[in-house]
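Only one chain comes next, encoded as structure tokens, the form predicted on its own.
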Amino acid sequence: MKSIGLYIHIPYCLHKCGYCDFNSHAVDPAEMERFVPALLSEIDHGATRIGEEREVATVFIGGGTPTTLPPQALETLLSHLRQRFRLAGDAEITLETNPATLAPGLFERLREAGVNRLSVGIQSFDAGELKLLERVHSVAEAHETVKAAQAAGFYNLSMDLMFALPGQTARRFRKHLETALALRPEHLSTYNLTIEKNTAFYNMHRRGQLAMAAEEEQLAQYQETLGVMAGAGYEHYEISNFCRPGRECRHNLIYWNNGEHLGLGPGASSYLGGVRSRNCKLPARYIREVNATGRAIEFEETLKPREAMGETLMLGLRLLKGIAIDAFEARFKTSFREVYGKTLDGLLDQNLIQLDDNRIALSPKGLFLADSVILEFIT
């Protein structure tokens, strides 16, 4: 039986940033005290869903900002995970953090509790850009956080940066990349700022108060990123992700290969046995549901074969190596070309994908247009 990934969602943040459409909510100490026991109860229920024989290869604790929880709560959570799940001996255990939540001794305690990979949400090394993004940390705190993590023994460190911000140039973003690389992270994620519905930025953009970078500038910054990262010896293994050799995010690889995963916490999603499910998002409701039934699932569906194929392509084409056609055909017991031949030929004619005897992948041109290219396979 194949191993799975485990995702834990901590929904609390110090502040809801203007661009953020993740399931995050303002810190509420009283509610957080009720949330942790509810999460532990859902962990118990989740362990019964996958069974004792199923090995957990990766754990990703995300949010929100998990380090808004008290250190003792995080230690209790990690200890409970080890008690209830069969974690692999080399399990990758990632925890997201925000520089504004850095506290003395925090990273040492997390390291002792079993976390072996940190993901730091930096986004920018410019004070003005941080203010625009409504980030609550300073440039100095970003540097201090990385140095404190490394001093605590975290040798698998990831950073997030955002590009194509209003008024940002390729030259300025290059400086951010160089600043990040000087801190020697093992992994770097670079995300193009996008306007998502139900965010403050979306409302500002509709009112004409927020001008997005022109597509040419977005492309220039993406290409600048590719050049800088390649020159620094990092592998570009997914549209937005770069790493030192062997330092890919193993948890995210499970998602991109459309592998099975169990999600716990408000709004967390699972994919088990061909069934996709999602928990309710509101923390207060989540707590009530778990306390009453041990679970908080509000949506569940069994994917039809064509839907599962589309999701496999949607996720797998994000990887630079793309998808092995023989593995796809073995999984779905069908001919790839019979199902997608017309789409395939059209994208090949536009030089948006690459195809060899056994693998389909986005072309260099297709990488920047990934969303629209991938959409061709799922419509």
Contents of the next structure:
Amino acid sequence: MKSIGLYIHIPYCLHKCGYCDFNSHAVDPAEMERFVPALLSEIDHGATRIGEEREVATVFIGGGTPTTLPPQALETLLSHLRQRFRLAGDAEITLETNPATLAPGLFERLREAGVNRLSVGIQSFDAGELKLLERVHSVAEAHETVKAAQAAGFYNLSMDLMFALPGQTARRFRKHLETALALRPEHLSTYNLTIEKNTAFYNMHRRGQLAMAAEEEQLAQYQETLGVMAGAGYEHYEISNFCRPGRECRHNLIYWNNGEHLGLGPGASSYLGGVRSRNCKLPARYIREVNATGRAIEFEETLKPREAMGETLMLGLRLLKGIAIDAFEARFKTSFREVYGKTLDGLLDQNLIQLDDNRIALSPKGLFLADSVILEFIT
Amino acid sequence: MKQNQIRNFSIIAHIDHGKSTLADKLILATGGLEKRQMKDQVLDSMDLERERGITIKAQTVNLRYKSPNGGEYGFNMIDTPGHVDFTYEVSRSLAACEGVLLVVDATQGIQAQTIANLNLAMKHNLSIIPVINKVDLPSANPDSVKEQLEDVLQVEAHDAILASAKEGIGIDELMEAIVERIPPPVGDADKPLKCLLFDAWYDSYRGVIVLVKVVEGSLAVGDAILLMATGRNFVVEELGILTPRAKQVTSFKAGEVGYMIANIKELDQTKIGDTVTHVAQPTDAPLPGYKDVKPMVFSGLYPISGDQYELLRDALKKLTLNDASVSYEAETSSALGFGFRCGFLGLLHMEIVRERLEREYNVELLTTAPTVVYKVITTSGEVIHIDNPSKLKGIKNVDRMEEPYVRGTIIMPEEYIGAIMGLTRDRRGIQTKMEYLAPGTVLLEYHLPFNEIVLDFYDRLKSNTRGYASFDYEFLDFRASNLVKLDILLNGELVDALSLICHKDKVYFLGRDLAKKLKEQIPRQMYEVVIQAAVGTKVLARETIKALRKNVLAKCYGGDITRKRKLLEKQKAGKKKMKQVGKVEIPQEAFLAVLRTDGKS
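What I would like now is the form predicted in complex with the partner chain, since the data block earlier showed the form predicted on its own; can you produce it?
Complete assembly follows, chain above in first position.
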């Protein structure tokens, strides 16, 4: 039986942060009241897209900030999912939250509703940095949130931190890592700040009001992170992700292994039967379209074999253990060497990849240059 | 039509002084086309071509003019390309005329091309009718232009025609002036045929079409003719005039101008300036002034992707059917692979050809920096022409080198004199004249090495004078010069396509500047790239492009994998446009980096 991952997008945030280019919008209680029933309708439609015999191995409720919805609505959402999909007995059910939406009893109710993994958007343990990032929570609230989650029984907890912020040093970031580790999370994601188009940071950067960290500084902080996390016994399993043994994010592994997933909610993406699709992004339009047709897909493409292969490498090389070549060959019914022989020789020559009998992975040097390496596999 | 009813003339002008508008107005005024048709002609030119089976060059036309004096006249208005690159063609077109209309913008006065074109007309002893155009504009100053004409150009200007081609002012007066002031052609119709070939183009329906002026004798359909320069024989199939509609005639007599079709297959067989005569009774004296035009500027054209080589070769072959003045020969660059060394009449001509290759033939081109032709004279007196810097390698026993010089004319507001003197000094110019054309307007004349002009002179001139300077040049001579070859090495490997020849006094600064510019233009790679500028084994400058250390996106855009892939595909497309030289990837612009140097760093 084939299993898939299910992603649910909740597009609301208390405030849109300056660096963020995800599909998130300021909370709008009136609209959110119409959003939840629309999402439930799309879930009904989505269930017919994957067929009954498919099992859902992971659920990831992301955003935005899902906890901007009332707990009641999240409970309804989760029970609706259980009704419409066959959830595996050991399904990983992750929910994203951030410290600004902490409310008494919230985590207990989520636990009760079946959520078994929390991802907390902490980003920084420094008040000044939080302000720069336009986060609307305090350092104290970050600590409280993690403690409240653990008290409610969440033993699979992930935190997000950002590094290479303007003015940040490797030493300062090391402190944030140590603070995070003291809270004993099972999983940690560290994201290098990037400037994306259509963000406030992008415009500030263009006007010269925001200085990006120099490449050497970014590298130093990333290397610092690798050292600290290894010392604390965490496994570095993806470019930006670390975990205690066995605590990888199973949902994200589906993406990195280029597996099938169904995305529901505004702007969510799906990959089913060789077709990639994406919903429209604007919540108001999403609600209108779902109410009219049950769905809100605005983009669809059927991948050519070579595109699918490129994606498999683009995603798989992000994993430290890389890609199993026999699985690749079984999937695409072709010889890996035949397709990429010349590319491989060039990369091996520059010591950017490691290749053994059945795996291709980034080398320690290639890890820092992953985008350039991946580009070689794109046509 | 009798000889004394014929008037053959060209319109000469600086760019934008109103030449085309005036030509259109003359066609309208003589009823060559109606207003509605003129529009149609532009819009439907493709259809018109098919219908008539020949291409029309709208501006070389035969017009009927009925004078108020009762006489009827045939005007042959002969088109000229006007630009300095095509000076020889202009001079051949002018050789078919007895007079010119010298058009000067009443608001701008004399400009560099006005002088260059007028000099050509004077060499041919043509009658000159000054036309001061745009007199309707508020800033027009016809009196000042008259003064300039008389004082600077020694052209009688008291009876200049004051006109506004746009408004139709002065057109009637101009047509009368053409009758009265331009002499009819002279030439004995009974002598052996002597006919000037002054324009030719390739038509895919009819083969080569040539424009001719019969100077002596007469030419008829069915005649067996000889093109004297190429020695080729043909039989005349069709003769006609363009009114601008093509109108067939049976013969041309001395003084007449028109087109000829004679089953000529290749443009190469028709040399501009050639003399056409009869096979049976040839003239004993061909017309003077014929020369084989030689390309002045050379550049290497390479396909970006190797599999477009054949496409480029075919494109060049087709393109030269239409433009015989482009030369090309296969060459191999160790850096760029297989390509062609192409020769052009000048920089504009090079631009036009490059654009046509890319637009009409869909070849993606990489172009090397343009170079002029240098002469190497060996101790044994042998003269070797160098159209590619790398050809200098391996020449032994060099006695001396020579480089081409041009005479450049610059006209501009006087406030920029300082800036331009600085620029021309940097470009090794020797000032030979300085003259006020009017209060505030100055003319400077220089002898300049042509290679200094080829390297971005015109843009510098324009930016130094806020676009107010006009510039023109003509080839002068070759002069002995202390020249060296500047090489660029990337990671120790010589990149032949970046080599250039320059004056010894400038090489140090140029080398340093070029290395810096290359550092700006070559993106960082996964390894360090060392750029060196060297003369022989002596390194003049060194720059280092540091290796890329970190290039990794933290996030993979959630599940939006399509977006990420498309982003990478776009990057990859950009990367594919680069040339790999050794291990180093070089973007196209880097091969033209020398055009952006100022030699002052």
